[in-house]
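Encoded as structure tokens, the following chain is the form predicted alone, with no partner shown.
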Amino acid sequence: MSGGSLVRSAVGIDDISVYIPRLYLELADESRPEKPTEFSLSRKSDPSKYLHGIGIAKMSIPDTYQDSAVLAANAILELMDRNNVHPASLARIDIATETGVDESKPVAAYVHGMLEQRYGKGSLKRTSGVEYKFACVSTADALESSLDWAWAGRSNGRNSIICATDIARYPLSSPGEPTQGAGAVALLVKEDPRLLTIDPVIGTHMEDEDDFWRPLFSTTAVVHGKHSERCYLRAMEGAVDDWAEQAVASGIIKAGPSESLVDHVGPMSFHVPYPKMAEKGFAYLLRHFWRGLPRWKNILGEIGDEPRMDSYKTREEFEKAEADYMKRFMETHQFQTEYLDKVADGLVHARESGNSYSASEKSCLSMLLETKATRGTDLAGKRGGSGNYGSGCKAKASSWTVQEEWATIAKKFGHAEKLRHRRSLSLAEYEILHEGKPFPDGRKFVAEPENEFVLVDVTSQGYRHYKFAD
């Protein structure tokens, strides 16, 4: 004990592994956004609205032999192999997902069994595992639990793995269809990590809302789009305010009289239902923290005063004015400078892969760090931030410090290469996979498995069997 408080070890993320399905459906041609795609023609829509309106060009689609457990096991296997992690060194492997495969047995247990096919029966018998669920914010909950466990001194030299895995699926031809996607991201959490140490300051905001849910009887989600956007922004602001209050009280960050707390945070990643939502979330964050500063007065002089609710007859008119105002703010030089420096690089993942629910924020963090490392950006010693949102609704805000070895680790993610190593789906193939129907030509899958875990079958009682396909 020191000064009446617990002395915490430096704990954080040592390495990150992303698993991306090798199939994708093209929504828009990035070199020619106005060119119709098979998807846009079938949905009678403008392809440029996908790329410029929501920020998505491609959606990752799982093959017939892939479910959330398979995606997770493959991400974890790569993480363990790359770091020569021995099973005995792992105290826990926890899974965050809203795409569970069983109402009782967690995805973590199925993953446990798959990994033991590679490392030997019983090799993980002293490794615990649970499943976290709170829509897309569950990864932050799982990570916080693992951090608390290590900060409490219970690790005893052992490490943990957190894996977020999800398949975002909406009904065909529905408004949410273009925001689908799939993927998994695994984090190696340990003391004295080489990549990021995480501050013991985590902000939370939670309410009970009906913005998004998936009933037990449904394989697709229900979403109230505009309401969900409002919940995202309100909850994220609340979580960041909670984080900021703790960060200032603990002395982690001290802002000068003309400074914003955000000035002291460099790279940032957010939950990304679609890239434009994360960009908007960052804009609202800056607006919130810049109010009252000299720079905000300059922005007001450029784009005018903020809309006031009492100046409009209806909430709809006010919300339209708000949207127009934020659009003008996001076009300013001040915003674009911050956005391109701190956030934009990570959103390349979401543009190329779509929404992966609980895996989206950390997948974009992986892309952000790999891109910065490849460019030779010096981030060592800088503080960064993560914002997670889960419909229902809850948000978490956290901060972390980039370590000296970060670039060496990030350059080995192979994230960009995984996005390049994929096969385009036809619309017919995509719809067959989406609906779980058999292929008319008798095929069992689209792409041959490549040294990965696959779902072999589901029994008449609903039990799932997996194997590693060499």
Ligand code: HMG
The other form holds:
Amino acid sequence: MSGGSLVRSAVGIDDISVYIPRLYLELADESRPEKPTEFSLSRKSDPSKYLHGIGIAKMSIPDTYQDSAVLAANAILELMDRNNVHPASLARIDIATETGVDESKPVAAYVHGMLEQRYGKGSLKRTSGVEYKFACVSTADALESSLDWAWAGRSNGRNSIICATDIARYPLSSPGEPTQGAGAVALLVKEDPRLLTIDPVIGTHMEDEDDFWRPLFSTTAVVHGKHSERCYLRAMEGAVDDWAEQAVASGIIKAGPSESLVDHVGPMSFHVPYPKMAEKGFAYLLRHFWRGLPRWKNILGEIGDEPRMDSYKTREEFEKAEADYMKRFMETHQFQTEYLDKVADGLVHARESGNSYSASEKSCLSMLLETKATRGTDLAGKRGGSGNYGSGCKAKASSWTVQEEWATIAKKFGHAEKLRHRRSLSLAEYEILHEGKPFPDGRKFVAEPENEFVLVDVTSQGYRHYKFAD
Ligand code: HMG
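Got the form predicted alone; could you also share the form predicted in complex with the named molecule?
Now the complete complex, all chains and molecules, led by this one.
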């Protein structure tokens, strides 16, 4: 300690591993967007709406032997194997999820059991674990807690793993249905990480909202779709404002007179319920930070002045004008340049896999870093940003610095390869899996397990058994 301020160690993410279910349902054919798909025909919809309107081409669907615990254990096992992590070196393995499997026993405990099947009974007995819940934002909460613990000097040379895992499910034929998905992402969190160090400056915005929830009696979420989009935008802006105030006060970022804080942040990843939402969110943030700068005057010159509430009779008319205005902004060269440079590469994960709730933002971060590394982009030393949103609602904004070794690590994620290594489902197979019904031909699953954890059975008392299927 000096001068009343704590000297914190550099802590952050050392490696990332993503688990993507190997089954998907095609919503739109990316090479021929106008061609109807089985899904678009059955839902009497236009496939272009999926591909261009919300930005999703395929949704990941778990097989019969997969739940959120299995997805998490598979992501963590890969992370530990790839990095030769000794179980005793882990002080905590925390799980973020909103689709847990029990009202009392955390997914963290089931995951512990699965990992001990591989590493030996008792190998993780000194490793703690807890389940974090706050819709999609709980990953940011779990990560913040691990960082605080390490910054407080409590890690004693041990590391932690944060794993986010979820299965996003809405009722069949509901508006939310095309924004489903599933997956898990595991982060190795340690001092002096090889990938990203995280700034000790985290912004928050929270309110009690009724945009999306899943009551105890339901396996699918209830959602007020349009309201949830407004909540996302408002909360994200609030969290970024909170982050910006702290970043400026602590001297992490100093913006010059005609600069925006966002100019000092390079790659960015957001919670992605569907790619268009994240693109819109980024547009609202840029407008927020560019207003008053010379470049915003140029944009006003191109697309006209912003709509003002007092020029419209009703709130709906104003909101419609505002949405149209933002669409025009999103078409400008200035917006497109920033979007393609900083955000777009990560959203490919969500286009190909859908929403994975708590796992969404960090899965898109994985895709973003792997893509930039493969392309040879030089990010070392650059500051990046993450924006997390969870319905209910809360947003978190944080920033990080890309480390020297990042590209070597990111090239080994295998993310794009995992997206390629999948099998397409027929609509009938998808609906059977969605409703948890038996297959008419007696099949127990769609795809044979491939060296991974599987759910074996659930007893009449609701206890779950898992094994590793070689
Ligand atoms: P909808 O009513 O089916 O869609 O619901 P729409 O009619 O509004 O169309 C969507 C977009 O497609 C529109 O663009 C249309 O113009 C366009 P926009 O005006 O929004 O820019 N469109 C087309 N484009 C090209 N060709 C066409 C065409 N037709 C229409 N032919 C909605 C959409 C997202 C509301 C729905 O899918 C939904 O309810 N999803 C679930 C909720 C959600 O994802 N909310 C996002 C924010 S909340 C959040 O992120 C939290 C969450 O992840 C949960 C958690 O935190 O745990 C959900």
